[in-house]
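A single chain comes next, written as structure tokens; it is the form predicted alone.
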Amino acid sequence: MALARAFADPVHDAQQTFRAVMNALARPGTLQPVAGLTGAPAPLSPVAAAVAVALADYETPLWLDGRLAAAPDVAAWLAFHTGARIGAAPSQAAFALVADAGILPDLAGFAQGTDVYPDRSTTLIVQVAELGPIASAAMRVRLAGPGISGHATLAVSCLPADIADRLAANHALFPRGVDLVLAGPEGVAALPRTTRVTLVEA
């Protein structure tokens, strides 16, 4: 596979998609402008590709779920991009790319911290379709907690139908759990272990 770019101004695109993911991470529901790499290898979305590049290093280990582990032109183009070590187990990972959101995978499956080390746990990477305050998706749901001001709604698509009380699990972990970084068609928003999420009835 000839390796595809990936930012065109390394040091200056890299740093802004990672503030994108901070300011998406300390006010979950809002959505963040990301200029995705439109050079990454399918079924890895651009925006998810972007926030990998400037997420990951070869200090990172990271996880690909079945439909991004079965093309090898991501682990290549992955690899090479961000040095980070391809395969690990999901407890061992600080970065899971997840592609099939639909069937995300059990959270507690993912490195969790610990009560004094919270950092040490995974982040999920996970593409979905639609994303935003009034995107048309059918799933919505109600956020509230640290970096939300009463509560936010946002519209996604994708996720299990479950997925509010598996976040309801990993919250209840606190300060221990994962943090979810949603990777939309333009840009991220964030499900950190510090929201609270509720489903929205259609």
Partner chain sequence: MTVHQTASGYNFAYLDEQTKRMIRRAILKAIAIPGYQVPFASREMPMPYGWGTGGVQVTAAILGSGDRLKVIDQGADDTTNAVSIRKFFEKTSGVETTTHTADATIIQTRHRIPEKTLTADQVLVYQVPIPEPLRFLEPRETETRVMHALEDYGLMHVKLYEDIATHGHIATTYAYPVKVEDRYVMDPSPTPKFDNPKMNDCAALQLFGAGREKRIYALPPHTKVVSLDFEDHPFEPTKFDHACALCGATHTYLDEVITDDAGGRMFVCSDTDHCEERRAEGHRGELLGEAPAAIAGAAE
Contents of the next structure:
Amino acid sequence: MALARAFADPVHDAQQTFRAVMNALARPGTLQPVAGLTGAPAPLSPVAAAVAVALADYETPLWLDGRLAAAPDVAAWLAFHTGARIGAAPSQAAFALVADAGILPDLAGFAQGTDVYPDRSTTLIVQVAELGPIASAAMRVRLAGPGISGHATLAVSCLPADIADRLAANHALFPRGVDLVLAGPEGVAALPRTTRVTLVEA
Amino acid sequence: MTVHQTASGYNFAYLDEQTKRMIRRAILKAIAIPGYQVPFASREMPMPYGWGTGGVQVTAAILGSGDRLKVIDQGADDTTNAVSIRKFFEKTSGVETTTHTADATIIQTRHRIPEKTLTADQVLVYQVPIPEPLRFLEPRETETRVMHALEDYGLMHVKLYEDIATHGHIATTYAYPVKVEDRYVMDPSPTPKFDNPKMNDCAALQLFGAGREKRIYALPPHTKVVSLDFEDHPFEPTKFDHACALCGATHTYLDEVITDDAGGRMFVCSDTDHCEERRAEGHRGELLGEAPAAIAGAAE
Amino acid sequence: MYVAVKGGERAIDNAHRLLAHARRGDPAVPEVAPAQIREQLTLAVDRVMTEGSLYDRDLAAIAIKQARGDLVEAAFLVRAFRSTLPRFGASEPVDTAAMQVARRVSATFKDIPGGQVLGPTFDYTHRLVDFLLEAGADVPEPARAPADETAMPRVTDLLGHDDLIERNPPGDPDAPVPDLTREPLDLPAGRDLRLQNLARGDEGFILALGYSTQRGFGRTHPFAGEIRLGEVEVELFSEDLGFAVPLGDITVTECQMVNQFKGSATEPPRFTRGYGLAFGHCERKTMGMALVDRALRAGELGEEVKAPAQDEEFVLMHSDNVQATGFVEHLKLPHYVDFQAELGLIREIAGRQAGDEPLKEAAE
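Alternative state: the form predicted together with its partner chain, after the form predicted alone:
Below is the entire complex, every chain and molecule, led by the chain shown above.
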């Protein structure tokens, strides 16, 4: 397996990717463009790979969902490019990478943080096929909360049908809870624990 | 590959990439939990603790080559520590700097929020000396962090109420505590309470860095930020009876300048960029032309 | 349009030129070389390495020169440099029992295997200013004796054989070593983190706290079990080779205090330990450190926590002189804005108490 450099320009590209994730979390529902890492081994998506390489390192245990864990190239590639320990238990993971958004695991199984340290929680990086304010995706959600003036709408595919209920349960734990970074083909959008999510009927 | 090394021999924006990642992760958590102080492994910086090391680390972690950076201290671009920090980033990152609020993508500040309304394209980075709003009521970190966890802010309300009993009103004029999204009580850093209303529903992302105390916190855009008060003693921002002597503004925070030893004084905008912009637009204060150059700036 | 920004830059540049000039002093006097500092102001170098948390005599010497002899400033320079260095790993624990001893004294036993070794010490010097140093003079060769091959076991190990002193908790070789310089301090801290904090802590602060325990503020009934100074080998475990590789020798000072412990419901009375370790020859520092270490174990040993030296948060949060000097000295930065806010308030309150209208200038 060829293991070339992940980012062509590690300093600049990591900064750009981080800024996209930062803006996505600061403005839930907005699509923030990310230049994907085309060298990422399938089924790891180029955008999810860029986010992982920009943020993970030996201090951040990673959890991979079933589909990613079943592809041995993925774990080796992530370990090489981030130095992160792969295969952490969900409750110990700093980041969780999910390729199969349709069978997103129970959010309560990930690190939720504590009342004293709610930041000690997992950030999920969830790959989705379609993402954007006006994508013709299967699901449209309405968002409200910090980072949003009034409300925002996000179109997204692949997420389970009960996602709004699950995110509501996550939101109810505030300040504990997990944060979701959705990785679409062109960029990222985020659903932090502060965001109130409701399904928009088609 | 582009080599992001400046003449100084250090990495782009001084910090190594591992440190930046660690700070970036803390920033993301801070945004996800508005008003909560995220512990981070603050590094020893080449400037003293208490002189902006927290703000400098936050700025260094978010800064990119396309950014335009403005640094202010007390509202002014020309205060010595603002000059020093701006120079640090010019030297270590080579990014463009500006004194114009509207042109900046990142504004690092100590003690003020610019007068000009910030936009969605901007990030305001605060330098924070003591991030814990309860610190002067309870010096122990082990106690205050439990108070935050339990949302137990009774001590703060008692303090504010004692102010009212003693002085007839809340006697806190800067670092005036706020409540964020009805959950965390937060220290806005030692900005004057005049600036508190600007934090609420602000279009820009606001990041707070406390280097010595090793904490980062954040206000996402359009976050509800309420200054603590009581129904019968509502929060009132400071108002001045004066207009700026240079630009005539009546809505800005003013610095008092002693002009002689016989009680002479004048009041001028603390936000120097805002004041200059108003003068460039033709606004005239009553002492413009008479004020010493050290205050008014050199000839326009 | 506005040149004050440039003016501020010029002021700073000029101030720093003046600083360089003041640092140099009278140009008729030869400039001091870092090698002279390294060789002749060795205790200053040792303190700067210890509080700077970086063992590099040459770097510390340059820092002392750059800081004009201000050792806190020099430690700050060293630390700022240190924070940019890549980290390759954590060394194996140094074995002070295997130290090449230059000095070793025990106050608890008249004679011990390996003997008492006074070594280079100010102890028993009469503090009379030596005016011969003004002109400089050749120093006599040190006295020499055949090398003594007798092992020098640590006094605390000797006590340990008789089970008279608490056992050191067995170390878990797989447990990660916390690093105060890479993680924010989380309280309550383990003893490992506390010792890191004290080792980096300001010598004066640690000394004063240790002294306070002797005067009754958290008394620990200490005996100087042993103070030893000498060279120890630093080794790094190599994953590739599968064994530890020596990196070199460093000089350290170690102090082991032996303290009374009256016992508890579950523990028989036995001696307890207080520990101090520092780079170079830092005897005062390690002795103070060992006293404070023992005082900070009050909670663990079931003693009442009431004195400053026993108060973990108070000690650990205020021991660092780089943090302390930064925050104390930041008060000289401009505070016009907050001061104006307070000025308005004071005028208003004063005006109201005098029954007058608030001053015209007063903020509401």
